[in-house]
Amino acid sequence: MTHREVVACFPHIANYAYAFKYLFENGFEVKYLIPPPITKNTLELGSKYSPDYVCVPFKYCMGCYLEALDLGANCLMQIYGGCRLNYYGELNDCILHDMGYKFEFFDMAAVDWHSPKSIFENFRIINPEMSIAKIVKAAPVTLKIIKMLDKFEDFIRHNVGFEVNDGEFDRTYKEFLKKLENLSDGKELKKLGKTYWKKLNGIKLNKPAKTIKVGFIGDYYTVQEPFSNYFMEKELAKFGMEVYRQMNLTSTLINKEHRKSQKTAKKYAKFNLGATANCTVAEAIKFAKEGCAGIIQVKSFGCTPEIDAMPILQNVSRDFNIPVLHFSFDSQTSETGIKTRLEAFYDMVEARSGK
């Protein structure tokens, strides 16, 4: 396989595909396929070829892989983590090859990130003729794209519930993403960022001086991928609530907030719970101190670290006098049930806030 033939793809998570596209096309010099938006068909397809009791992010990834392979992708990737996620790449690879698909697989869990030799050898899976110099040049721009995506989305989730013209934030942001898809360099990114930051700040709002704020926490995938949590942030915004979420790539990849979380959560979680569960506890404490009226934890069904965090979150709830609502998602979760519980949650925090 030569580098001109490679079509790389990473499973959907939030809107980070636009950052990955820049890195792979400008750094690794291979074509990057942004997979189709996640739909119910993606989940059904992934579930069909996944073990029954595996956590639902695995099924979403499997569905994304299958859709991407059918569209011509031939180099797939999987991340690593502090839980069963480390085994998922190998399992994805085995299942898809057993189904007869031909592709290369870059499993980040198989890389020794302290060994330049291991990193180089695994990167060659993506493109045997890669240029380290071009990857190094593309990496800072990629990080800037990630930071810009997270900055814009933070601003939107704080304000979208108060827009005067429904859908204006969504339309503006989609327009920005479309232009980001064909980004040429860092200079264009800077110009694009200024233009759309101004546009987002120019959207008319009817926002009261005092709003109801809610903290949004949970496992790494479910809290960041909107389809997997039934677009809960948008549902909360419909009630006129400000949504606060710390978990994103800027926080974990760039600012390394997860390293600070164990210290923040030490009073409640003496040991490392695994995956991002300590971050979940630390973020709950942070949001409680910052005046949020309630906290929502979302997790995939069977996510052991997040299950371990649940009784700890009840202690945080008691100490800070803040309600915490838990949601667990699998491939059979009812959207109607989710919306009903959210309405009840809003009624409760609204009453507690005296609004």
Contents of the next structure:
Amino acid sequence: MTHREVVACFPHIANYAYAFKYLFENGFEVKYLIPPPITKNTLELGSKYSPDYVCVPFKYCMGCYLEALDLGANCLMQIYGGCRLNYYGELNDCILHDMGYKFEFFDMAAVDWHSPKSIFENFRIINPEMSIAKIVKAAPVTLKIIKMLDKFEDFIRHNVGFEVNDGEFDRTYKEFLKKLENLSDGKELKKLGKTYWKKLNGIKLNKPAKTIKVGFIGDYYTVQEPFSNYFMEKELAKFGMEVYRQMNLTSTLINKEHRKSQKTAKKYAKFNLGATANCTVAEAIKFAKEGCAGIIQVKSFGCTPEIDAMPILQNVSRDFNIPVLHFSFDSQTSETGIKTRLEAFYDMVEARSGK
Amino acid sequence: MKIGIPRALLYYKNEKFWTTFFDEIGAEYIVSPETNKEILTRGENISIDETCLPTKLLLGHIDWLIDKCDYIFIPRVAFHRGYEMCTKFLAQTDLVCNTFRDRNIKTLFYNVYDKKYNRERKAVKKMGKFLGVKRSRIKYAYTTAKQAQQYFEMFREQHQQKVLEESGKIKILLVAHAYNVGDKYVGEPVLGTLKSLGCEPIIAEYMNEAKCIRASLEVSKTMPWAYNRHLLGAIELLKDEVDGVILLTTFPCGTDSMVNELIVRKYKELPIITLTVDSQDGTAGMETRLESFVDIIQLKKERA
Ligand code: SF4
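Output block for the form predicted together with its partner chain, input the form predicted alone:
Time for the whole complex; same chain goes first.
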């Protein structure tokens, strides 16, 4: 059912490629390429063709695009947001074209969302003969996939540190993702969801009644894309901690949590600080109130809104008497440094939880 | 009641506007001095490491002001001429309040939070009311202040235009945010070096903002930031009239990190050099780099 061999692709963020794939193949009726999983190579490649001081998610995007182009992608897409992300698309497009690649670029920042004409014209880049009816039909299923991914991952986050057989969660979840790749409709999704929810719940745990909880916050990309935070959630779980995170597509896109966040953060930040910074502050407050023993903020180096959130987080830390640890990542962050700091963090929160 | 105005960030865009406004409503105010070693060090010490230098300087200037006035003036501006501002300008009020929380500072501010064309006027009105000034007086002060800023900019631009037409020296376009060009620690050393090398510095910031933003649309469709568009447009308008371009940026500037890349790609035929200033090394090493940059331009000119 593909049209004029368009091969569309978004850069990776977490596991959402599976949801996008459904939307583009069933809604827009074009092929969707899930880019190869991010590796060190992706980042190296991306960094090589990115400006030096741009925030690191840009470099990941560049790397993903380059790998996808080599695999035949010809319609690259980019989202927009409340910070430098608003300018990602144009610069991605410009650099890749300068390198001599041939492709179409669908830049959501170029769309005037108040004008139906502009929306229509821009979406035609993806498929000039797209059928609105099909897209409307595919959209709810797409949202359901997103919700399911987030629900499963939340469950894993809370429990993976306590699995009896190492790697069981990982294996089960990967199996689920594999099946998602060739999903045909909403019905199948429902069935799949049921089966795997059961499977995940059936995994043997050795979980004490009282666990050490840690809140995980940070910029939109770094907190959600495990590769870019050096799989920190996994590392934390290895210490036997229960990881809490609010930031995901369900909370931002579907539940619109950021509106509530503005309010929660009000005592510390009266105004919008840009991008996800207010969410970061609100989440920290929420996790502190909910009994987390510590909070970890991850962000890409130089992320302006998250930097401005840091002095605020330090105040939250003082008021709620909760340690907050900050991590900044660029393309040359050392893994050992992270491990050492995490160990020290664990020792501290463990001591504080009076175990 | 005394108002303290930090000589940082937006001050360099609105100097005449603000000072005239406060003069007209009869408010007493002080402006912090030019950046000095002490202000820089204080700013550096109270800031998060990764903060861009101009924001560190803002905090340094506020620190200087704290015990010398009753209210500190920290406007918040999210949009300018229909375009976005760097997120630092959205966050600065909250950033300041959180950084100096224990020192009980009182802030005076106005908030331009959306794109509406009269938002600034309304915001200033609100501030005037807060200060207990009569409405008619605010209105008059606002108009006068706006005019003062306008004339100041117009005069500045005309003067530069004259230099552009008449000077026989090598002309170097200095592309940098207003608060970088004007700062004693950031812009001044560069301007000084250029002059000592016998060049005529042309300042992108001095070009008419509206005209520049319009010109920038030819080069970039989606660039979100008003200030960067202003600078980009200046290059577009002057590309045939200057001999070289300096992109002077402060570390780590979010918007410049991307815009400068675009500039280098779009103006391949123009000699361009990027200078980055941070809080540690300042403009160290800059002189030698500028010297060879100017040498190359000189050679090119002689050959042509
Ligand atoms: S534009 Fe750059 S230098 Fe200016 S406030 Fe923003 S990050 Fe700092």
